[in-house]
Amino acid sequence: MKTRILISGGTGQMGRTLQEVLNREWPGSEVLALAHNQWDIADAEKGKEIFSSFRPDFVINTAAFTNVDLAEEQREAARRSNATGPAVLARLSNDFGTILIHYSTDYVFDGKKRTPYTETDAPAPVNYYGLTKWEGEKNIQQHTERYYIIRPAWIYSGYGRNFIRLVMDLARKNAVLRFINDQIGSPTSALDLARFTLFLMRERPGDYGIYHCSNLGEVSRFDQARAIVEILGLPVRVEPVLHTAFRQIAERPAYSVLSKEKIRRMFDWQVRPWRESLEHVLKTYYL
């Protein structure tokens, strides 16, 4: 019998990357990926209908309200997607015997540390987006025991709107690009995240809990943008600026690097350096 995998947010960059990886690396699985206009994960009745019909072994939640600044203004919508939706998924997963995989964020942390955040560090979000994502984590843990909560950061891919496309679009219109260099994180290749997700499903059933999964290294958006420009050979200059040079409605953590020691120790998972993964994505999708 084929393993049935249900994906929410199927047309987003993570949903599309998951489908690509699953189709290529787990052809024996049966995947149903639904866009937001097909399935609002906070709609319990619609969710019950989908679970009853498809009977998923796994549900992977990639649906989220991800605009950090807009979340400060559209709080009800952000909470519905990031907190209420995961609660509904957790209850449905518990009722139908489904394993839930949920993507959270590095923004559950306040950025006051100067060493990478571990899975046991206490969340203390500094913006409403981070607060709703943390509430989503707590709701999942309250309503089901069979879950993987994966925290990535700064996800980019070959699909949709992401940081690579932002840099490319700006480079078409400007000779000089300015990016923030005083907010530090650890970028995540959607391909690497999808492969780690596949690994958990196929190889580590039962090792439930919270895991950090991003690439190795500590970088700013300036560092990341400069690398994209260099690898693509774009004829622009990239300059560093402080975050105060831009109007950001929501506060961001100054430091949100995620420690990958847990997945390296538990699973011997080989975490790739951020630039290596970036080059791979650029050469696969953009060159």
Ligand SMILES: NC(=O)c1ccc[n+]([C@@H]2O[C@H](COP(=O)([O-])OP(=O)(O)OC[C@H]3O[C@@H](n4cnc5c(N)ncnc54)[C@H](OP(=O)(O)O)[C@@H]3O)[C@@H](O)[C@H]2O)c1
Contents of the next structure:
Amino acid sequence: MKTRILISGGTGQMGRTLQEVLNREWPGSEVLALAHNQWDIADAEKGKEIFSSFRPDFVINTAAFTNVDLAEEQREAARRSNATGPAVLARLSNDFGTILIHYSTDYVFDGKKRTPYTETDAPAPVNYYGLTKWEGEKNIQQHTERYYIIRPAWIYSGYGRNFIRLVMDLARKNAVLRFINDQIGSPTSALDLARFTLFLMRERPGDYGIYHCSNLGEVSRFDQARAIVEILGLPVRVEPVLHTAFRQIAERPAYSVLSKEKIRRMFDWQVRPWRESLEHVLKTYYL
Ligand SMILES: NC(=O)c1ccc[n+]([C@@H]2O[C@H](COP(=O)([O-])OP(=O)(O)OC[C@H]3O[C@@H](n4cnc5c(N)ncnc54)[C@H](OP(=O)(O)O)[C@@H]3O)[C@@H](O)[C@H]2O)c1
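Would you generate the structure of this protein in the form predicted together with this ligand, following the form predicted on its own above?
The next block holds the full complex; its first chain is the one shown before.
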């Protein structure tokens, strides 16, 4: 019998990338991916209908209100997607015997550390998006025992609105691009994250808990943009600026690099260096 996998947020970056990778790498899976307009994860009745008819073995929750600045202004909508939705999914997963896989974020941390954040570091979000994502994590832990919460950071992919597209769009209209170089993180290739997700589902049943997964290295948006420009050969100059040069509505952690030590130790999972993964995604989708 095929493993049934339900995906929420089916048209987002992770929703699309997971479908692509599942299609290619897990022929024994039957995937039902639903878009926001087909299934709002905070709608408990609709969720029950979908779980009752599809009977998923796994549900992968990629749905989230991901616009960090807008989340400051549209607080109710952000909480609904990031905190209420995960609670509903966790209750349904518990009732139907489904394993829940959920993506959280590096933005649960305050950025005051100067060494990579581990899974045991205490969250202390500095913006509303981070606060609602942390609430989502706690709601899941309260309502089901069978969960994997994976925290990535700065996801980019071949799909949707993402940092690569932003750089490409800006490069079409400007000769000089300015990017922040005093906020440091560890970017995540959606392809690498999808592969790690499949690994947990197939190879590590029962190893529930929280896991950090991003690429290796510590970079600013300036470093990342410069690498994109270099690899794509875009005819623009990239300059570093301090975050105070832009009016960012939401505060961001100054440092949110994630430690991958737990997944290396537990699973011998080696994440790829950030530039190697970036090159791979650029060559796969953009070149
Ligand atoms: N993107 C990043 O840099 C980043 C970094 C760290 C962690 N994460 C986390 O990783 C996960 C995947 O992110 P992503 O980049 O794939 O996000 P994305 O591209 O913004 O996709 C999110 C999807 O969720 C949908 N959605 C929002 N609220 C929903 C709801 N209540 N019910 C059903 N669908 C809903 C959105 O639909 P609409 O657009 O129609 O609303 C969108 O299709 C999220 O949990 C996010 O918080 C992302």
